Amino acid sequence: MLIHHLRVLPLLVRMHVRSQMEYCGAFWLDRLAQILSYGSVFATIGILLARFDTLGGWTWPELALLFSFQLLAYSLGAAMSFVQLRDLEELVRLGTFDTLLVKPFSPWAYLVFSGLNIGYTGHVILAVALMGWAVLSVDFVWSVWSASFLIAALISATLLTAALITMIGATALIWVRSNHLFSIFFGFWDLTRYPLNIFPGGIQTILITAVPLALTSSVPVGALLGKPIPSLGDWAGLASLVAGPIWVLIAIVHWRYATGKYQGAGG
């Protein structure tokens, strides 16, 4: 039953991608109105290092590094979760997801794969060419351990990117309405793009623990740069390691809790 899970991902993947390709010009001039966004809020936080030099002892080649770290960390756990799982909710309101429940195939791996979503091409180019630019603009002395844990802190990124989106998207298994979360979600994950130092304790803690969106940016890079991290110390680095797998587990247990609550379109 694995082997054939595996060899079906492939074919919903290519589907989904032909399907998102029918419109070749207007699919990359979405991409390149995405880049302008994105590259307008960098903008922005360089329109204020330039005023002030530092943001919270951050400099301008540092806080780019921040920036596209945060950005592709969400764009390869978004392309896999954000929204398939938002979709989710329509799928349980209409009762269509029963239709999935009855598939010889994992409801999530059907819902993630055969909605693979392409569109974050844009994110990903931008973050790529500015964290190239970052990398070798900042000062700092690069080797084989920082290249390595800045790959493996990206990746733990990436998967906890990921596991809080679906763990969203689960609840409306469960309350039918979920998409209210995500503005939450995305209230928070903007605040990432900045140091963790320059907030109040509260929303340092929360950014940690409740809603660790902290864990994807500024602590990983900071701990790579050698920067202070509120409360975590000198354990930053370890925690931005482990974050992401065990915020994977934490989803499965809560992605099997939720379909286990479904009621069906009955309710």
Given for the second form:
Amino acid sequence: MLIHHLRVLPLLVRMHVRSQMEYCGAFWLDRLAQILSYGSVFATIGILLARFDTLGGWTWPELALLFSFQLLAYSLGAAMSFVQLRDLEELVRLGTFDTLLVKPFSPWAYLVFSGLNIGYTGHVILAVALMGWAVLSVDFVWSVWSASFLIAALISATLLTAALITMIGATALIWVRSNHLFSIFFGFWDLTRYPLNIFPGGIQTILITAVPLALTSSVPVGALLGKPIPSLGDWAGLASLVAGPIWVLIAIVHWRYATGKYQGAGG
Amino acid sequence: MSAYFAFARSSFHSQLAYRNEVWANIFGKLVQVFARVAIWQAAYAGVSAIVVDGVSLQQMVTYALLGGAVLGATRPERIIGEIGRSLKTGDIAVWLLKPLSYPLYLFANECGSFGYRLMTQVIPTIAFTALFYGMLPPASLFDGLMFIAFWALSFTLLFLMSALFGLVAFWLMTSFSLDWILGALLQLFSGLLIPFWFFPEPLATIARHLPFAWVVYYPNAVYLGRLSTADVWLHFGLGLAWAALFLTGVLWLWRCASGRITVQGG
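Okay, that's the form predicted on its own, but what's the structure of the form predicted together with the partner chain?
Full complex below, order starting with the chain above.
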């Protein structure tokens, strides 16, 4: 079964990528627009720091590292999940999800890999370029250990992002509608490009527990740079590394529970 | 006119139908506004001051509340997305058969949607956060009244800009990038997060003259009494001129676009 899945997955990805690249000009125009959009968010933070020097004790290059880490982790995780799981609501509403259940293939794997989103290329280009600049500009002595931690934390943050989006999407199997939960997700996600310590205690707690998006940005980057992390303190580094795998397990349980509860809403 | 009123009412009711979404939107809006205030509190704490460039922290908190809740209630992506969807599905052709104006329909639809967001997001968010943070009243009665006029102008301008960007989709055959480009321009040049008095020169001068400034910056500056009476009238007039220019652009583009419609649907 696993070998069968592994053989089919690259075919699903190749088919979807070819369909997305059919209008090549439009594809790259869209990516350029996204780079401009996130670039303007980054420029806004730059203007703020140009006048106020620091934000919550973080300097401009440190915030650039935070911003690029947050954007890269999100784009890698969301490429594997967001559009696919956002569209699940519509599949449930129309009854199309039933056709996935009768395929001799994991519905989750089919959804994710048949819709693998290369549209996040613009995010990745901007984030990698910015991270390269930030890594060289930040006042920090890099070592093999710190570089390894950065990569491991990035993988964990990517897994965490994909797990949370999967859980939100899977909720549509129970509630029929779940896309409004994405507005809460993105409301909190917008906050994670700023240091955790500047927010009120209630928001800090939510960002570490119920919507643990701080673990995809300021907690790992803060732990790396030796910044004080609210609530987690010295455990911030470890929490950043284990958060991704733990939330993947929770997402698997939630997906199984939701598919077990699914009764179909289409005609 | 009753047809457009019906469109506005329908848009209002259709969004009110899903209660979970109403609560999620209120919660999301509250989080955003709390975050904006937290950013300014942290910025002022960083320089250990309660007044920076003649602007007090309380004024900046008020600016953040107004910018986030009141002026952030219009959704350009919804307008551009609506045009993009109609273009993609071929529904746009149906509008040529109806004795109705498509741009006016879009405006009526957005008015209904704005009414929904006003009732379910703006008023609850402002009421709650004002109690929490102690929002400043308008600098004077005149500034308060003119803020309402600027708010209406801001809504109209943002609608016209969005419609203009959306109609360009007739030539590009995609609305996705247009939505993101307008969002980028608004993020940087509307003053949504950072008012222009904190911008470095000459960027501040450029930003003050761009039409995006009338979306957030000028209404907020009027509310806080940062403009003299003469400047308020001058900038209101300039804002109306921008709106007239965009209106002409929308009507002209719609006329050109109507001749380009190619229905690919079944």
